[in-house]
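What follows is one chain in structure tokens, specifically the form predicted on its own.
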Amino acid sequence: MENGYADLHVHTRASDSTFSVEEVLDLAKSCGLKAVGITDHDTVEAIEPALAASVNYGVEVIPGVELSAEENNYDIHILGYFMDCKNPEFKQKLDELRASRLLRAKLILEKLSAVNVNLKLEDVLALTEANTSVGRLHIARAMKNAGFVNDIPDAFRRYIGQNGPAYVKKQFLSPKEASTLIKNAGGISVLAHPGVLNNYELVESVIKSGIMGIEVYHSEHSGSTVEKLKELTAKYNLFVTGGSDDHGAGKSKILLGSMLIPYSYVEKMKIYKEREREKTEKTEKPEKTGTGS
């Protein structure tokens, strides 16, 4: 019998959700979740507050992150779980990515101004939390708040989507760079919502770059997509994960708890982590030598 369920793809106000850590945990509790993965874009700022608050809600927090990568002009997202969030190389790269996000936001606002959509940077940043990750969703919400668009999809469709007049390309890692960064921080890398790519040749190419798992279950995956992805996890001996990709009220609807996976999938990742820890300790532990007497 299954011992609980998890939603391993949830964002907070540390990136582009409208939910605070406490709101995420409260909703996760009301959904009966045993665990929730906090996977903000290019930041782990919400992890420590979430871990501290989790004791009040009885919901386990799985430390995570979502990194943006690119291959063959496809926007590919790589999830990381169980990383050492204080790893110096990992922290430095996240700092660089967030600085790049801020610069991109400024360039988007300049392009919007050129088409008579005038927003102030402070109005966009007011929708984020301090030291966090600004993205296009924040700009879309600011546009809606100012009355320039009817809704979030309208902002992307008319202005800031890939074919819009105010689109600015994001700084990307390669999938290999993203998975290596996560691995070097002691984490498990997972290809996020691969069904959205609709290109299984590309998915297999990304898997071969060092990915350790696939987000098989996702709010945008059909039943046939799930079956195809399960075949790939079996073929390449990968971890299976899943989640709602909730952004609070930042997108069309609240998704947290709508896509659940058995907690046993989390346990498999934990077992792997423990075995890796034991291997490291065994390697680092000096062998005892006799005195010869």
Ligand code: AMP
The other form holds:
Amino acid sequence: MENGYADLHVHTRASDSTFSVEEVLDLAKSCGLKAVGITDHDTVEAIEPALAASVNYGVEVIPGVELSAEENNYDIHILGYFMDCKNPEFKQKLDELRASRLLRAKLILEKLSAVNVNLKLEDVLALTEANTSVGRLHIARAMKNAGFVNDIPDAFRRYIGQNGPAYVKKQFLSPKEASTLIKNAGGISVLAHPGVLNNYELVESVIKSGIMGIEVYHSEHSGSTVEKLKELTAKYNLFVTGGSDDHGAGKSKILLGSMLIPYSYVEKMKIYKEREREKTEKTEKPEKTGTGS
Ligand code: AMP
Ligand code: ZN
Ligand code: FE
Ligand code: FE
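Would you mind generating the form predicted together with adenosine monophosphate now that we have the form predicted on its own?
Below: every chain and molecule of the assembly, starting with the one above.
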């Protein structure tokens, strides 16, 4: 009998979901989830509040993050789980990435205004939380609110998607930099939704750059993609994860709870973390040899 289920890919208002931490936990509880992974873009702002609130809902919060990396012009997302969110190097890099997101949002608005889509920065920022990670989804929502587009996909297709006139690249890490950042903060790096890349040569090259797991189960993965990815996890001895990639009501429909993985996959990551902790303790505190002192 399976010991509960988890959804390990969920966003909050700390990045580009419309859901607060409490709304995520409330919905996770009503879906009967044992654990939920909070994985905001370039920020861990929601982790502490979520850990504090989790006791009120009886749902375990798995600390996570979703970093954007780039290789060969592909936007490659890398999830991190169980990092020390207070790690100074990690925190500093996230601060930097968020600051560059704000600059990018300003540039996107300039490009939009050149094609007669005039939005105020404050109307975009009004859709975010303080110290948040502003992104294209916020801009797409502001465009919809102002009547420039009919829906979110329309905003990406006509304006801010990769081929749109107002597309601006993010400050990207390389996949190796992203996974190293996560590893150095004590976390487990996982390649997010690799099926979306639709390029298995690239997926294998990213795996070889130091990734420890694959998000095998994801809302946008077909059955055959899942099978292919499972084979890769076996070939490279990687962790298996999965999640819905819920963005509240902000992107499409609410997905939380629609993509569940057995909690035993979470346990595997926890066992690994525990072993790593024991190893570090041993090297930091070598056992006393019989010197009599
Ligand atoms: P950013 O991190 O600012 O580049 O924004 C990425 C966000 O936009 C993620 O939540 C993506 O899932 C979402 N996104 C990217 N392309 C599209 C699209 N064509 N339609 C809807 N959402 C998209
Ligand atoms: Zn997002
Ligand atoms: Fe993603
Ligand atoms: Fe995501």
